[in-house]
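Single chain ahead, by itself, as structure tokens, in the form predicted alone.
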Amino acid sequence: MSELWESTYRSKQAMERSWTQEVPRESLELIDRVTLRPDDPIIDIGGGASVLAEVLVSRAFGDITVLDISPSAIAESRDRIEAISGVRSGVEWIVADVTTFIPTRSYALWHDRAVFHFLVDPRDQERYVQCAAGAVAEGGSLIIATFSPDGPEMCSGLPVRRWSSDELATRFATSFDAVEHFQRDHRTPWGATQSFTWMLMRRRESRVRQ
């Protein structure tokens, strides 16, 4: 899997990739719903080459982690941020597969636009859910976007698992409560549309037994 994504990022420019966004509007819309302090830790899953990290840097968030399976995607985003700022951004960059990632700290916000729907094996889905549950602090937030039930069945030559908001809420229900959801069309750089389900969830707090 990592070889496929590395090849994709090396062989295609940003405007040749269906997932490219010039402005991450939906992500920011949901992030604005969450009460975050400038020093709250944020992790962006599959965020290599996305502009979200640089937007968050420009908003003075100071504790950002970007995780992606492709080193080239990470390098693209890191180089772009450093070219804009002229200095190293302070963003932590992690090259890893989220299904085998072992978090070493807690985050106030977990963000994922278009990674989870590539996990078609229920075992990988469960590994992802457990990883998120272990990484998000109690009371913290999770933002996730996947292809909706009427979205594409394939992407980048791979099958995907399409999700409704109810299905996502159920899949994450062991540790997260649904807060808000909506469905939006993403327009690719060449004008096609892809329907996405967006969800904001909150990490459930543990109940201490008396």
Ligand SMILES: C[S@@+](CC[C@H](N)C(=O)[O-])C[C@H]1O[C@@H](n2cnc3c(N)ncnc32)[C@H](O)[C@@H]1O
Given for the second form:
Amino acid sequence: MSELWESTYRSKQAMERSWTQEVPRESLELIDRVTLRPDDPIIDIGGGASVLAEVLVSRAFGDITVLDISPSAIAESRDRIEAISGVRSGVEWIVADVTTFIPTRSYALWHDRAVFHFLVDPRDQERYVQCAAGAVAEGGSLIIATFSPDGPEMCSGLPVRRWSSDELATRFATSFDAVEHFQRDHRTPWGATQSFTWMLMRRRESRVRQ
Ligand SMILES: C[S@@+](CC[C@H](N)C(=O)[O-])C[C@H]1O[C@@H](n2cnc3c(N)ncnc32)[C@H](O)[C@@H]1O
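We have the form predicted alone; now please give the form predicted in complex with the ligand.
To see the whole picture, the full complex is given below, headed by that same chain.
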């Protein structure tokens, strides 16, 4: 799996990748719904070469982590950010598979655009949910975007599991409450349309305090 993503990032320029966005509009729309302090930890799961991290740096967020399975994607994003803001961008870079990732700290916000839908095996989906539940602080937020039921059936030659907002809410219900959702079309760099389900969820408190 990691080889496929690695060869995709090595062989395709940004404008040849279907998921490229010049402005991470929907991510920012949902991030703006969350109350975050500048030093709150944020993790972008499968952030790839997305511009989200640099937009967050420019908004003065100082504790950003980007995780991706592809070292080339991480290098592309890191080189771009360091060229703009220098090595003091404060971004932490992790090359890892989210289904085996063991977080060592907790995050106020977990963001995932177009990664969870590649987990077609329910066991991988469950590992992901458990990982997110362990990584997101109680009361923290999770933003997820997947292909919607009328979205593409494949991406980068891989099959995907398409999700409605109700299905996502049920999948994450053991630890997260749905807060808000919408469906939005993404236009690929060559003008095709892909329908996405976007959701904001909140990490439930695990214990009732007395
Ligand atoms: C469709 S791209 C989306 C990239 C980015 N989130 C964006 O919005 O531009 C999917 C990304 O997920 C990464 N990825 C795929 N499977 C992964 C996994 N199991 N663990 C971590 N990253 C993964 C890929 O390397 C790729 O960067």
